[in-house]
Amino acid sequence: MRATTEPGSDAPAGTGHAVVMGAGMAGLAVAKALTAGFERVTIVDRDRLPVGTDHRPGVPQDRHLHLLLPSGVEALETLFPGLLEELCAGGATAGDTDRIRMCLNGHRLAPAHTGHRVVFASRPFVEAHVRRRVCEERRISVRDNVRIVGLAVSDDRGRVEGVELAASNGGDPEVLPAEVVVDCTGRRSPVPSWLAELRHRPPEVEELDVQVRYATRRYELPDGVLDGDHHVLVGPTPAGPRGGAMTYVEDGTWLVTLFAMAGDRAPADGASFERFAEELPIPDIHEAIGAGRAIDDPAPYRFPANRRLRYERLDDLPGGLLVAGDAVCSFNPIYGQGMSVAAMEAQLLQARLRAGTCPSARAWFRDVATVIDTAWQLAIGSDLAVEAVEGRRPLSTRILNRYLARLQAAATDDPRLTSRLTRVVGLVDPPSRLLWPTTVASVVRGAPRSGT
């Protein structure tokens, strides 16, 4: 039986072939999920993939700080049982969220347990371990250093039947047939333009321009520099579009990322890096790096806008085409949502395939929208709380941001509020949890504060 997806209905999962475009975290997780319903899965990537933890051109942001949220840890552990233990054996650290020092909206939140794990490691380290697990799967093969130039479609253009690979040695493009193609090529995905060329309507695009600029340095710091904590997060404030984060990674060093929003300048050299850290609302990052030694120069990066492609609103979708990860939605990276949302999407696909059906394009994008909605709401709402970010602020957004500011102030003395907020930010609980009567009562009782 062949695994097929028609535009409007799910189909039985079978023993056919699936192709994944892209070998980043989204592509690797999706490939593993596809083995629940397909006999063969091929990952195709334009880069020559590293054997270990080397950086690669296709992931320019992998030099910067990443964080696996609790939801992402749980999703990856479902897809790759035992992965967390392997990461920790390799040098990563896992702990409860009380190992994170958080300063949100200028308020230092009280530490609190949530009962959920966070992994502290670099992006290349995590990706290398996931990639190794994927390559050990007998159903999965990887074709790297190959460029995809288009979609192979049926005569009536109503179904995707594979991908076209760039010609080698001057010959014709190679067609790699597949029952399902999953686009995991990131925010620069060519699929919308390919759909337009095939006379399918491309998805609407929603964007919020944030113009985030950030820089990252690696540091050697003395043992116990943060009294056993593994991560510091300093978020922006309404009047101050700057922040930073630092995390302990697998080789015993610390990654420190400092960012500025709305076109404000990020540090460009060592001296400005330390001055920038000194100006943050709490002194933790500046004091920590002042006690240690930088081992490289600041590496810059720029992120222009939150971007969401509304595939779920399309009626005219070709069968056999799914999209996941940043190719559907990419978030302001200061919130650390990208890897976790991609893993949750893959977990959802695995569950559908294990239930015996491969989702149609229409059903898939409806499902993915439910995963994305919470993260999108949190990212957009948080960005619009920064006055320098230009965007429409409906009354509901303004009221919610005022409430969250008061909640964060009250959480300076109330670990229960910190825990509830952290579970929402970690994509474990829905945002509605923050509006439960018991939470609102705690916020009302807590006196708003303007300091840290």
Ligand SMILES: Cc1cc2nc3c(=O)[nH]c(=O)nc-3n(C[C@H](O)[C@H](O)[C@H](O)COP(=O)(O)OP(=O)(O)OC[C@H]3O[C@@H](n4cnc5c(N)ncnc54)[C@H](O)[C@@H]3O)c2cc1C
The other form holds:
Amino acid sequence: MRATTEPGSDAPAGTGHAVVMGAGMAGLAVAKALTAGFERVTIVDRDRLPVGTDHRPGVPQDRHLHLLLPSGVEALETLFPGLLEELCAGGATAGDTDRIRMCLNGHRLAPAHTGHRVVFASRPFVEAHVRRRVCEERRISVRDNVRIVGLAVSDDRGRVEGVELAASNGGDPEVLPAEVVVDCTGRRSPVPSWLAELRHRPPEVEELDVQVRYATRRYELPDGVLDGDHHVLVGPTPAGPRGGAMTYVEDGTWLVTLFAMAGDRAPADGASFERFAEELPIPDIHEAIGAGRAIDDPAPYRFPANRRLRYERLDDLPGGLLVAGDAVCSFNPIYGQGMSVAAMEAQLLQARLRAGTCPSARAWFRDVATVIDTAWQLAIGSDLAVEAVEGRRPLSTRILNRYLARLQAAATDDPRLTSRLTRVVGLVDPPSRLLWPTTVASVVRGAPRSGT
Ligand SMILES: Cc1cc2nc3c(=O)[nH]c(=O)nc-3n(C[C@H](O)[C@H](O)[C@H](O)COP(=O)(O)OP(=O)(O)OC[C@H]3O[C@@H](n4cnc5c(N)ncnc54)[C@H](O)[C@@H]3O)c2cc1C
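What would you give as the form predicted together with this ligand, now that the form predicted alone is on the page?
Okay, now the whole complex, with that chain kicking things off.
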């Protein structure tokens, strides 16, 4: 099958070969999507990719808890039919959102069934399963342990015609030609600076500084801990920029991540880890880990800022270049959005290619912006609810955050409100659903509370 050029665009005809830069979750999902319109797809990654679930240097965040939201589960299942079943056969647990204990803004929400599934597993496990499915695709080949060092462009620099690969012997880079190149190299993507070197305008960057510090440990906990629930999530409060999460993973252990934002410190050793957990607004994490044994020391991670590259605002992008995943937008990880947004972007690309059109860069970034907008609005709005985060708070943000605080308070004994909120933060429903008259009426009726 050959994808045709979108009418009126300068996008390339999808004749044959597409290259995906990076084999993280975005790169893998995008590669699968591209098989709907290209005869050959090559994924290039600088890491030597493991066969199993080993950690790898190109994804340093993979030791930390990664939750796949309902929207991400659905997008990945569309791209890789049967994946969920395979993950569960390999040891992961899939459960309705009512298996999650949530404390948001200091309020313990009533557990609620949404009919949407969440996957409880480690990041390397999910990535390994997706990678295995990608490697089984006849049209996809993977070149690992090779670094991409530049874009190959046409003489007039108006089209990207492939990528340059670092030569192993230190000689001239090898050019890997392609009709379309998709940058999925993550948050530290070199593409904006390569565009500047090629005398194209790089995208504007929007950032909200949050200075999140993570600390993660694995635990062995007794059977039946948390009465069979699989996940605990404790968000920050306006005055308390701390939180944590724990999840049951595929090998029967638990991943426990604690975080602090905006200049506050995350725990660095075992004793401070337990003290930090004890000071959270609900005791669930502290009590659970107190009943078991830590398997390792806290592993740290530092995430400086939400970061969005406004490719959709550029009007002189070279043809043949698309960008996806964290390379376009990386969100404060405490909201667990990145993998799901990447999968939703890939799902959109698959739909466009199945319709017979390879999107132009302009059309692609318009599409991607619509996927990102909701997640960005949620992440930025929630971060600005934390007083210690510095940033401009327009009146609309302040009003919305006050309303959300009331909604969370009312959801402590109204599972319908928990369900509506969970569907929005799970990126299933748009945030506007929380402003439906029936929801507003329930929030107004529900008495605001100050604690759990
Ligand atoms: C601490 C933390 C916790 C998180 N928790 C969650 C969560 O709970 N849920 C969730 O959905 N998301 C979470 N995220 C976000 C998630 O990790 C990313 O959004 C997701 O991995 C998608 O990233 P990506 O594939 O775009 O980039 P990455 O995962 O960063 O992958 C980029 C790939 O590109 C390769 N690469 C880079 N440069 C080159 C080059 N020059 N040549 C060749 N290859 C190259 C790298 O080796 C790597 O394989 C978290 C992030 C952090 C930091």
